[in-house]
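Okay, so here's just one chain, in structure tokens, the form predicted on its own.
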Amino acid sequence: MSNEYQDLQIDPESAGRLAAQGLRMRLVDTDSPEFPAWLYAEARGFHAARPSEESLDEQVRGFAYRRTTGVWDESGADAASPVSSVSSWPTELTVPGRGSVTAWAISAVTVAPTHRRRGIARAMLEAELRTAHALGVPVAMLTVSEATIYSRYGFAPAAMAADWTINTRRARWTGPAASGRVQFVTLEQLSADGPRLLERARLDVPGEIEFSGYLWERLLGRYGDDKELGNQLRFVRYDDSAGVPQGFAIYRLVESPDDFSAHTLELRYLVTATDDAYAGLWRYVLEMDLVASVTASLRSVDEAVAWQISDFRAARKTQERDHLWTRILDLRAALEARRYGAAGRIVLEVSDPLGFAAGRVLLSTDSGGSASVIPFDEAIPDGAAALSLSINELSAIYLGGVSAVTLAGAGRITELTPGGAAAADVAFRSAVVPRLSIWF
């Protein structure tokens, strides 16, 4: 998709609704003098410090690819500053079967506490969905700081995340011996070579997204006011026996105030394109001298390393939570983009209060996992499964990490045929647990 998404006019329905309250909703060009005020408002919305001039310059460059929107209250004392913010862009989302679907990433959603309960968040989010739908983007997605807001717009958690803590004094390595080697690389080397490896590995994990630019540089500690943290980061790469890079890790070491031999290794990012690289990098991390524990955030809820150490209880999930929320906007395009675990037919009666993806469709899958989706107003075919569900539940099971049986048991999905939810689980389940390894 070209940058037409940046030039598409502001959504007239939401803009008109806000204008009736004396509020003005408009796009902000990153080259505009208004953009620093937008960045200040976004930082304020997340209770962050006011960005420095250096950070502002970095974000002006880094956000250039995004569609940036704000809402202004020109009757306010500080009429030059927006009272809300949102940014968005299209990118690729991995779906089961090593496929991709274009998704509308929504970020930086804030509303000033002085302007709560005036329908501003609703206007912004509905505008984003209508914009994505107008552009033909099949799925919208976001990472959320609050989990109580977005279900009303059709979003649902589709990929969970876990924080892990591993006691390295109990966790003797029992996994396979890696065939290659781990070596330090410079920031410049990883900055240049890392994105290609990221993209190679992305298709293996549903829920991962294509990213580069600002999000990538932030991961390396190059953007933001806390440059001191960036200076503490260390970078290692795993090369296989043929010398081909197959993974990398970013970490820092935090000294214990009481015992120099009991550092904590904060594993800030680890990505691998092969199981061999996974074993090589995790073993490197766990066998570090002068380290008593490893912490890792935004990891899979089903991390294989827990099965590669001598003491299963040495690896603990310290937090497990929702992370990536998805929202289907186009039933056919979204459902046909992914692969399925079994051949069969499933009738889906989908409700969508916002009207983007409501309808009754027949999902037919073949033995190779491919699917076709057609509108379907006939009687349920013999042998077909059938479900009634809202767009929230369909969006939840879309990546294969949330159980239709669980949602049926919770009263969130209605089986129109006996065993319909179990049949959906067989089809929709992903062999790889969905995960997203970053915030956006």
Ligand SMILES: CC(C)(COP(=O)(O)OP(=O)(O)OC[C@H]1O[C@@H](n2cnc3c(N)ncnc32)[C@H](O)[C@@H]1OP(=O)(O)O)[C@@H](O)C(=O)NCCC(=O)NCCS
Given for the second form:
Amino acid sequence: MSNEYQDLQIDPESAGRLAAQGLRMRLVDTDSPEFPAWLYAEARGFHAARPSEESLDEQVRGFAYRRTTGVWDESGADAASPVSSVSSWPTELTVPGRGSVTAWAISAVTVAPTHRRRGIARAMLEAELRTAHALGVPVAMLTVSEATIYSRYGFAPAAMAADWTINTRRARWTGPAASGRVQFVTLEQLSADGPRLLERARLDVPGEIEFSGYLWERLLGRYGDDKELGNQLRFVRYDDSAGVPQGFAIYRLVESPDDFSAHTLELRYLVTATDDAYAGLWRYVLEMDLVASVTASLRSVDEAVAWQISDFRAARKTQERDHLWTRILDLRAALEARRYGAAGRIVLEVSDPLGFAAGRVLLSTDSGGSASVIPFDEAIPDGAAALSLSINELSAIYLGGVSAVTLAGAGRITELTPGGAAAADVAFRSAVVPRLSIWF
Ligand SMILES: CC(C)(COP(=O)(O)OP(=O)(O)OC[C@H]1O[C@@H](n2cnc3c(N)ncnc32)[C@H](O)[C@@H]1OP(=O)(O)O)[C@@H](O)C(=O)NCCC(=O)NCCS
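Requested next: the structure of the form predicted in complex with the named molecule (the form predicted on its own having been shown above).
Complete assembly follows, chain above in first position.
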């Protein structure tokens, strides 16, 4: 998509609506002298510290690939600082069946507390959706700090995340013995192999996205003002028996205040391209000396490691919640990008208050899992399932981790044929539970 997405003019509808309130919405280039003010406004919006002068350059570079938008109130005392921020960019999202779809990632959504509840966020979000739609991007997505804001724009949680704590004194390893080896690597070595490995593993898990640049640097603890964290991180790589890197882990050790033999190992990132690497790296962290527990966040709600230890209760999910929210913008492109669990036909009557993806379509899937989607205004064919649902529910079940039966039970999907939700569930359900391993 080159950088077309950065140059496309600002959405005239939202800009016009805000102009009527004396507010100016426009794009801001990361290399313009006014960009630091945008960064400060974004940090303030999230109640974070103002980025230091030393980290400014790298933060500016970190946003260079994004489309960055602000809103200015020229009547204000500090008219040079925006009162609202948002950034966005197209990237690849894994969908069931090792497929990939281009998705519009939206991030850094803030409105200054002095300007809240005047419709600025709504103008920004709608502008993002119209921009993505105009560029032909079939799905929008975000990770959210509050779960109450984005449903009104058609988003729904599609991949959940869990935080795990494993009591390593109770958890003897009972999983398979890995055939390769774990070794420490330097930051430079991880920087060389890591992104390739991430991309290779990405297609195994619906919900994972392609990322690099600032999001990658942040994993390594090399971005922003928290360099102290970077110094505490350890990097290990798993090489299979042929010497091929198949996974890596990033962790740090946190000392217990009163017992040196009871450190907590904070597993900050773990990615593996094979089951063998998964076993090798989990065993490595669970068997670390002077450690009493391992914590890991943004992990799957369905971690295999829970089945690889001697005491099932030694592994606890300390938190489970929504993480990746998706919003389908183009029914056909989004639904045809993924694979399905059963051959069949499903009529979907989709409502979309914002108008992007409303319609009645026939989704036909074959025994290989491929699908075709066509507009459909005929009667429901014999043997087909049929559902009526809004774009939120379709977006929720899109990655195969939310059950159509649950949503029908909740009154959020209407079955137009008996058993329609169960048929949709068999088709949409992903064998691998969707997950996204980062915030963006
Ligand atoms: C959340 C935030 C962006 C909302 O901005 P805003 O300009 O006040 O929102 P708007 O006036 O456009 O309101 C849009 C709608 O969202 C609702 N809304 C806004 N903030 C909300 C919140 N925190 N919880 C629930 N609903 C909220 C409004 O009631 C309004 O609903 P309606 O259009 O259906 O009447 C802003 O409060 C903020 O910057 N918060 C801190 C940073 C943050 O949380 N960002 C979200 C990152 S994921």
